[in-house]
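Given as structure tokens, the chain that follows is alone and in the form predicted alone.
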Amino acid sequence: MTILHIDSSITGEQSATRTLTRSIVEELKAAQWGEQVVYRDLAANPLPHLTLDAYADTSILDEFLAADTVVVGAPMYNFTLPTQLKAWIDRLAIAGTTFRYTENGPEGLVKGKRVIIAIARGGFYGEGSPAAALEHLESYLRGVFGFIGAEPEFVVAEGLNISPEHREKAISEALGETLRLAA
């Protein structure tokens, strides 16, 4: 079993998503002894934005397809995902490989792959919050992974910029959720 671990936060060790993805991966490894982990830090080693030449390089897609479980750290920047994460995702949605068009609409071809996404948001953007209409991170990730056939699971820490106490509490609660996901 292979875990693909993706981090995209630019804040290094201060990153809530890096804390959460590290916990998720460690819990998965503990629950399923012998896991191989492939790590990609998209902030430290960003992929170039998609070009025709980059589109022809299938190494990122091959890495994704080879993984049994994918763990993604996705901080919310300006209401959506970081550009470095978008550049990675652009290499995954490939007609004929990860999805296909049919008479009945698109069909995802990446069924059975487990995708766990750790989200961190500075404010409150969840359903029912005053700023919910500005949430374009979780909805985008749910849509794009669903489009290719995966049903993503989410761990969300939000309100991180409200106060240091709230940040600590939100991360602690999200870390507790990582235990459930690994079970």
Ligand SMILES: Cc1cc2nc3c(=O)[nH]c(=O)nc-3n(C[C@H](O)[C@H](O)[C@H](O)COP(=O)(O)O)c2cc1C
The other form holds:
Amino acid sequence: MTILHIDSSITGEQSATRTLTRSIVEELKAAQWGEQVVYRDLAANPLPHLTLDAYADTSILDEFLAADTVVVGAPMYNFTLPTQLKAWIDRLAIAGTTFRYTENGPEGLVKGKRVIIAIARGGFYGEGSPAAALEHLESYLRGVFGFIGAEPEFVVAEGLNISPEHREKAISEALGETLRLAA
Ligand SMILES: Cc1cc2nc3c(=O)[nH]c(=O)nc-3n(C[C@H](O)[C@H](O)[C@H](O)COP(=O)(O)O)c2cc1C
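Moving from the form predicted alone to the form predicted in complex with the named molecule:
Then the entire complex follows, led off by the chain already shown.
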């Protein structure tokens, strides 16, 4: 069983999503969800923007398909995902391989894979909050992974820039959630 661990935060050791993904992967390993971990740091080693030529290289797609569980760190930057993470996703949404169009509409072809996404946001975007309409991170990731057939599970730490106290509390609560995921 293989766990694919993806980070995309640009903030290094300060990163909330890196803290969360590290914990999720440790908990999953301890609960025997996977003995082998493949790590990819999209900030340290960014993929180029998508071009038509890039479709010829399926190594990123193959790595994703080979994993039983995928753990993704997704910080909110400018109301959506980092472009580094988008470049990775651009290599996964492949017609005929991860989804197909049928007479009844699109069908996801990724089956039996667990996708766990750790989200961190500086503000609050919950239902009814003033900034809710600007939430294009969790909604996008739920949409794109759902589209290819891999309904994602989320761990969310938000309001991290409200105060240092709130940041600590929100990250610690999200870390508590990681235990539930591995159970
Ligand atoms: C370049 C940049 C853009 C950001 N844009 C937003 C934003 O649009 N909305 C928000 O709530 N927080 C925003 N933040 C705050 C981050 O979401 C927050 O710091 C979070 O912890 C980022 O995850 P990380 O710690 O793993 O990098 C931004 C932070 C950075 C560095």
